[in-house]
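Next up: a single chain in structure tokens, the form predicted alone.
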Amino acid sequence: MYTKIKETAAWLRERMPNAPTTAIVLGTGLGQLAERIERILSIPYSDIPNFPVSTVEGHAGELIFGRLGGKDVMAMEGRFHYYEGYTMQQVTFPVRVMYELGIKTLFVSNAAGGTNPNFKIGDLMIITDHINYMPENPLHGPNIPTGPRFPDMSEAYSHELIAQADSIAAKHGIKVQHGIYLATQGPTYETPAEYRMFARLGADAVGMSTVPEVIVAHHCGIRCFGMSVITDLGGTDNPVKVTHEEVLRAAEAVQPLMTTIMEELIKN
């Protein structure tokens, strides 16, 4: 795996038009930020050696190099999920490649179901911590020598970046929530009983991504900032059925607010 990571990094390094230290992973229905990037080069995942290919609607499947907020960035427009049948090593392969290419800061976004009764559909939640409820840890197996065998996870999400995001949101009058994100393997949306269980475990939102990427990034010494769009709510006495199309619509409606926060964070 480590040989493949280095092969892919070398292939990309030959083609990279800039030298970004910031990377962005754009999740379900959250592609508007990608439109704000002044693109210099876009590469379909299918053209990149050893890269998986995104199969989920709402994930464009391109690696972008360009500028955002006056900074060089690389961005994944669409990610890979465990539920697609990929291994954890494949899901987190792009993050490993990012490290080899010199990425120091990673911004991640996702659509999530709210388990906190104080949340509403369309809320933005800054991720302060996570619960890995997936069946495997992406660091399982031989330790790749980019970090320690047993990484400390007490600050998986940068406190400094969270404070900056709060200041930006306040300046623009954007309401943000703080919360703990729980990751399941999917692909089913949660039952009402599962929503209630996750809330009792301490989760404010639940989704099917992000946590493996953050674990690997943190292992590599990359600082992380994460944000969720609350696209549905569960665990209530009157549960509402949810579809992928409804999740996309809810995410798209609040994209401008997330874009403002992310873009200014990167600029700063």
Given for the second form:
Amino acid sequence: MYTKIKETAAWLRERMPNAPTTAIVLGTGLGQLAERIERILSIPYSDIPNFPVSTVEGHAGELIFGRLGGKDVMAMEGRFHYYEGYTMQQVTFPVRVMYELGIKTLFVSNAAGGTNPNFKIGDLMIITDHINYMPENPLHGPNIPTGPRFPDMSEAYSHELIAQADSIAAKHGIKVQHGIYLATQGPTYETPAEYRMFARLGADAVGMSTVPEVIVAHHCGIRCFGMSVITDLGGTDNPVKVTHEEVLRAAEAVQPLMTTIMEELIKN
Ligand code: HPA
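Return the form predicted in complex with hypoxanthine (HPA) of this protein as a structure block, the form predicted alone having already been given.
So here's everything in the complex, that chain up top.
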């Protein structure tokens, strides 16, 4: 796999129009941020050697090189989820390539179900820590020498970036929650009993992404910052249905706030 990573990085390096040290994984809630990037070059994933082939109908995904908040950035529009059937190595392949290309800071977003009883639909949550509840760890297998065999995880989400995000949010009067994100393999949303279990395990929100990418980025010494949009609430006394459409609608509504925080963080 290491050879493939190097190969893909070399292919991209020949085509890259700029030299970003910042990368963004545009998950749910950050579609609007994608529009704010002044694009210089967009490459469909299907054109990039060794990149996983997207299974999602509709948009296949693109790697974007451009400028945001006066900085060179590289952004993934569309990510690879474990529930789609990719291996953990495929899910995290783009992050490995980012490291080879010189990325030092990674911004990620996602939609998540709130398990913290104080959360409301539409809340923004700064991820302060995570629980890997997926069935596998993306570092499983021979150690790729970007980091140690047994990596420290005491600060997977940069405390410094969290503090900066807090002051940006305060400055703009944006209310943000802090919380622990638990990643499941999906694709089912949780039963009410599972939401309650995850709350007891210490999770504030539950989703199906982000953790694999952050583990690999952290192993590569890349600083990470992540935010969740709370799109639904489970485990209450009156459980309600969760649908993908509602998740997208809730995320849409708070997009501008998440975009403001991310853009200003990147600018700073
Ligand atoms: N559970 C898991 N993933 C999710 C949820 C959820 O409730 N909401 C959005 N993504």
